Each structure stands twice: as C-alpha cells, then as structure tokens.
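The chain below stands alone, shown as structure tokens; this is the form predicted alone.
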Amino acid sequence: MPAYIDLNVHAYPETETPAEDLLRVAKRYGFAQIAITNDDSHVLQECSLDDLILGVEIQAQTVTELKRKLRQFGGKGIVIAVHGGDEKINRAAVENPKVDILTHPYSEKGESALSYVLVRFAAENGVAIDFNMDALIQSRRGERARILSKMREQLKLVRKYKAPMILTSHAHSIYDLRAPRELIALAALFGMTGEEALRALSETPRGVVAKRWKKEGEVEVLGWRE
C-alpha cells in the first residue's frame, strides 16, 4: 500500500486541535504521515512524534515581506509552503528554490493567478502545486463550479510542464481530515487520473519532504522515515 502523506494540515497553536490528535485520526484513515503547516505566526516549533512533519505556511502581502519570511524560515529544515493567490506572490514563490509548496494559487474570487510561465518556474525549482480538496468540500454550487474550472486549468498546466503536484486536505480539525480514497475521488471531479492522484498523495509528497527536486546547496534536505 502507498505511504500516503498529507502536507497541509493545521494544528494548535493556530487551531484548537493538538497535532497528536490530527495525526492519530489521519493514521486511522490510512495516512503514514502528515505535515503541520501552520501559518507563520503560529508555527509548531517541535514535536517528538516520528510521523509528524514540521512545516510552515507563509502568508505575505508583498514580495518584500515574502522574501523576508523566507530568509527567516529557510534554514530550519522544515517544509515551506507559501499561501498564494496574488500573481506577484505566486511568481516570487515558484522562482525561489527555498519554497517547497505553493498553496491556494488562485485568488479567493477564483481568478487565475497561475500562468504557464509560473508553472514552468515551479517545475524548474521543484515547487509543488497544491490541489486543496477542502476548497471543494466547503464550497457551494456556483463557487464549486468555478473552483473546479480553475483546478482543471491548473491541472493542464501542471501536466504540460511536469511540475510536482500534491493533494491535501487543508484540515484545521479532525473533522476536516479525509481518507486518501476520498481525496482521490474528489480529484477525479476536475480530471485527475487515479494514478496521478496516488502519486500526488504518496510519491510526490515524499519527494517534497526529501527535497528531491532541489539542487545541491540550495536547501537543507529533510530526512524521510520509512
């Protein structure tokens, strides 16, 4: 069975749910590991659990702020995600090899902020594009149709330029977590094949954690636990 990994989970102190509870439920659902990617003002500093991956989701209003925060977190050996949505933030994220994941690449209004140029940069710099299934689960009919349309566009670009892609829950509580089979089924709604979804939940997240697509000397490589 694939070693499933969810690389976008939020826990205490950002939320009320301890990381240990989220990991326990995630493992019951079939995940081998999860990453706690709290926002940069509520970072989980340490954890003794082997199957818990430490990370951060950087939120920035300007490129200057983003670069400053990347310098702050870049040498800590954690998974670094950047909350996108703005085209300038998206570009600064995918151009920087310190970034591991671009989350929320389109704006809250569903406007596209991810072009073929940015996806090419993501592929060159090993920045994984996040397909957040919580966006589908929490949306209503009109909004869901718009999100599905943007995800289809995003998927076509990622396929064409062979950028890494991952599926995540963006869970903020144990009730937001979903089993891998549920995430795979949701991904089919916007055209992701079963094989692609399996890789996006196992092989690719493992590569992100191991910094597999980073050039030597660019980042501190994380260990992968079997």
Given for the second form:
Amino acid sequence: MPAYIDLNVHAYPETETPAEDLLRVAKRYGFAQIAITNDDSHVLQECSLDDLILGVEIQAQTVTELKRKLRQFGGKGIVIAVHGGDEKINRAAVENPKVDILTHPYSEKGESALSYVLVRFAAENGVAIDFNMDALIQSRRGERARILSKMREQLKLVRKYKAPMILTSHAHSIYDLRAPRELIALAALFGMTGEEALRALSETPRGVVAKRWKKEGEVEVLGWRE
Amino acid sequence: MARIMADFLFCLLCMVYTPPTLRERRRYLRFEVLCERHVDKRAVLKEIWDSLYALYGDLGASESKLWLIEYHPTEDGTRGVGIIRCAHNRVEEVRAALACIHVIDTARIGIRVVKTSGTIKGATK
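Could you drop in the structure for the form predicted together with the partner chain? We only have the form predicted alone so far.
Next comes the full complex, and the chain you just saw is listed first.
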C-alpha cells in the first residue's frame, strides 16, 4: 500500500478541531501523513507529532499582498499553498517557484479556471494543482455540475503539460475527511484514472513536501526571464 | 443474523429458483459512518438514495441496484456500521455516492467503505 498524504487539512486554531484528532481519524482511514494548511492568520506554529506536516494557505486579495506574504512565509521549510480563484492571483502563484500548491484555482464567477499558459507555468515551476474533493462533497446540483466540468477541463490541461496535481480533502473537521479509496472514486467522476489518482495521493504530495520539482537556482532563472 | 436467516427462508418459500448462472452478480459493501450524533437507519438509507439520485440521476441509480442490508449505530451514537448491496460493476459509483454524503438530519457525518465482498458473510467478517 502506498503512503497516502492529504496536503490540505485545516485544524485548530482556524477551525475547532485539534490537529491530533484529525491525524487520528486520517490514520484510521489509511493516510500516512496529513498537512495542516491553515489560513495565514491562524498558522499552526509547531507540533509534536511526526506525521503532521506544517503548512500555510495564503489568502491574498492583490498580487502585492501575495508577494509580501510569500516573503513572510518563504524559507521556513513549510508547505506553502495559495488560495487561488482570482485570475491575477492564480497567475502570480504559478509564476513563483516558492509556491508549492495552488488550491481552489477555479474562480467563483464561472469564467474559465486555469488557462493553458498558467498550467504550463505551473509545470515549469513545480506548483502542484490542487483538486479539492470537498467542493464535490459539499455542493449539489448546478453548483456541482459547474465544478465537475471545471475540473474536467483542468485535468485535460494538467495532463497535457504534465503539471503536478494532488487530490486533497480540504477538511475542516473530522467529518470532512475521506479515505483514499473514496477520494479516488470521487476523482473518477471527472475522468481521472485510478492510476493518476493514486499518484496524486501518494507520490506527488511526497514530492511536494520534499520540493522535488524545484530546481536549484530556479529563482535566478526566473529573474533572468523577466 | 436472524434477519438474514429469515430472508433466506422467505426466498426459499416464495421465489422461483434461479440457477446460479442467471443470478445477478452482487457486491456487499461494509461501510462505517462517523457522526456528530445518533442517526437512525431510515435517515441513513434516505440520504444514501438521495446522494445516488443527485449524482447519477434516476437512470444511473437504477443500475446500481442498491439495497441497505443492515445498519447499526453504536451506543454513544458517534459511529455506525452498515452493509449495503449493489451491482458488482457499480462499486466505484456507489462508493463515490457514499463519499458525497456529508450531512444526515443536520448532523455532520463522514462515510468510508471498509470492505467489499461478494457475500454478506465475507463483508461481515
């Protein structure tokens, strides 16, 4: 059995559930590790448990705010996720190799999610595209249909440019967690094959944590391009 | 167990014997519910069907041939274990429908499938 990792879980102090409880349930469900990615004003500073990965989900309204927060959290060795949605924020996130994960990339408005340009940048900079399964679990009818078609569209691009993708639960409580097999079944709804889903739950998240896709001196290379 | 025996006897008495090759192939899924407070069997069944209808529509739901065999909440109500039956080629679809359930009677819940088997006995073990 591969070591499954869930890279987007929100715990106390952002939510009411302590990280220990979430880890206990996740372990029971078959996960090896989970990452606590609270929003940037409620970051979990330290933990005593080995299987918890520390992270942060940066919420930003403007690109300057995003850059400032990236400077603040960068270099601490934690997983950095960016809450996307807005076109400009998405773009700024995938262009920056400091970012590990782009979550919720599909915008609320209904316009197209990530264009092929952005997915190509994500592949170059090793920014993992996050497929949040809670969007499928919590929504119904029209809303879910919209999200499913967005995800399908996005999956096509991610496949084409071989950008890293991950499957996460985006859980806020122990009731929002789902076992790996369930996440794989949910991913099959928008056309992800079992093999891809398996990789998106084990190998890719492990690489994200180890920053395997980040090349040496990537930042300089980017500076040169500008 | 008594319930299963009763069902079995009922089948023997009332139904025409179907040869094994013509029988529907089935899978039994044992699932585990993690819930905020006590929820009863009826509510769980309703929610499973609702989720299946919402995800696949009437046509897709009919193909899964879903049937709730049993559901037992624990004493304190924070957990429940049940077995459902479905068509053998619709396991992943049913699994996705189960995973989509997040609220039963305003109580937040999480479901996972613990085991799949071709027989009730296998799923109970």
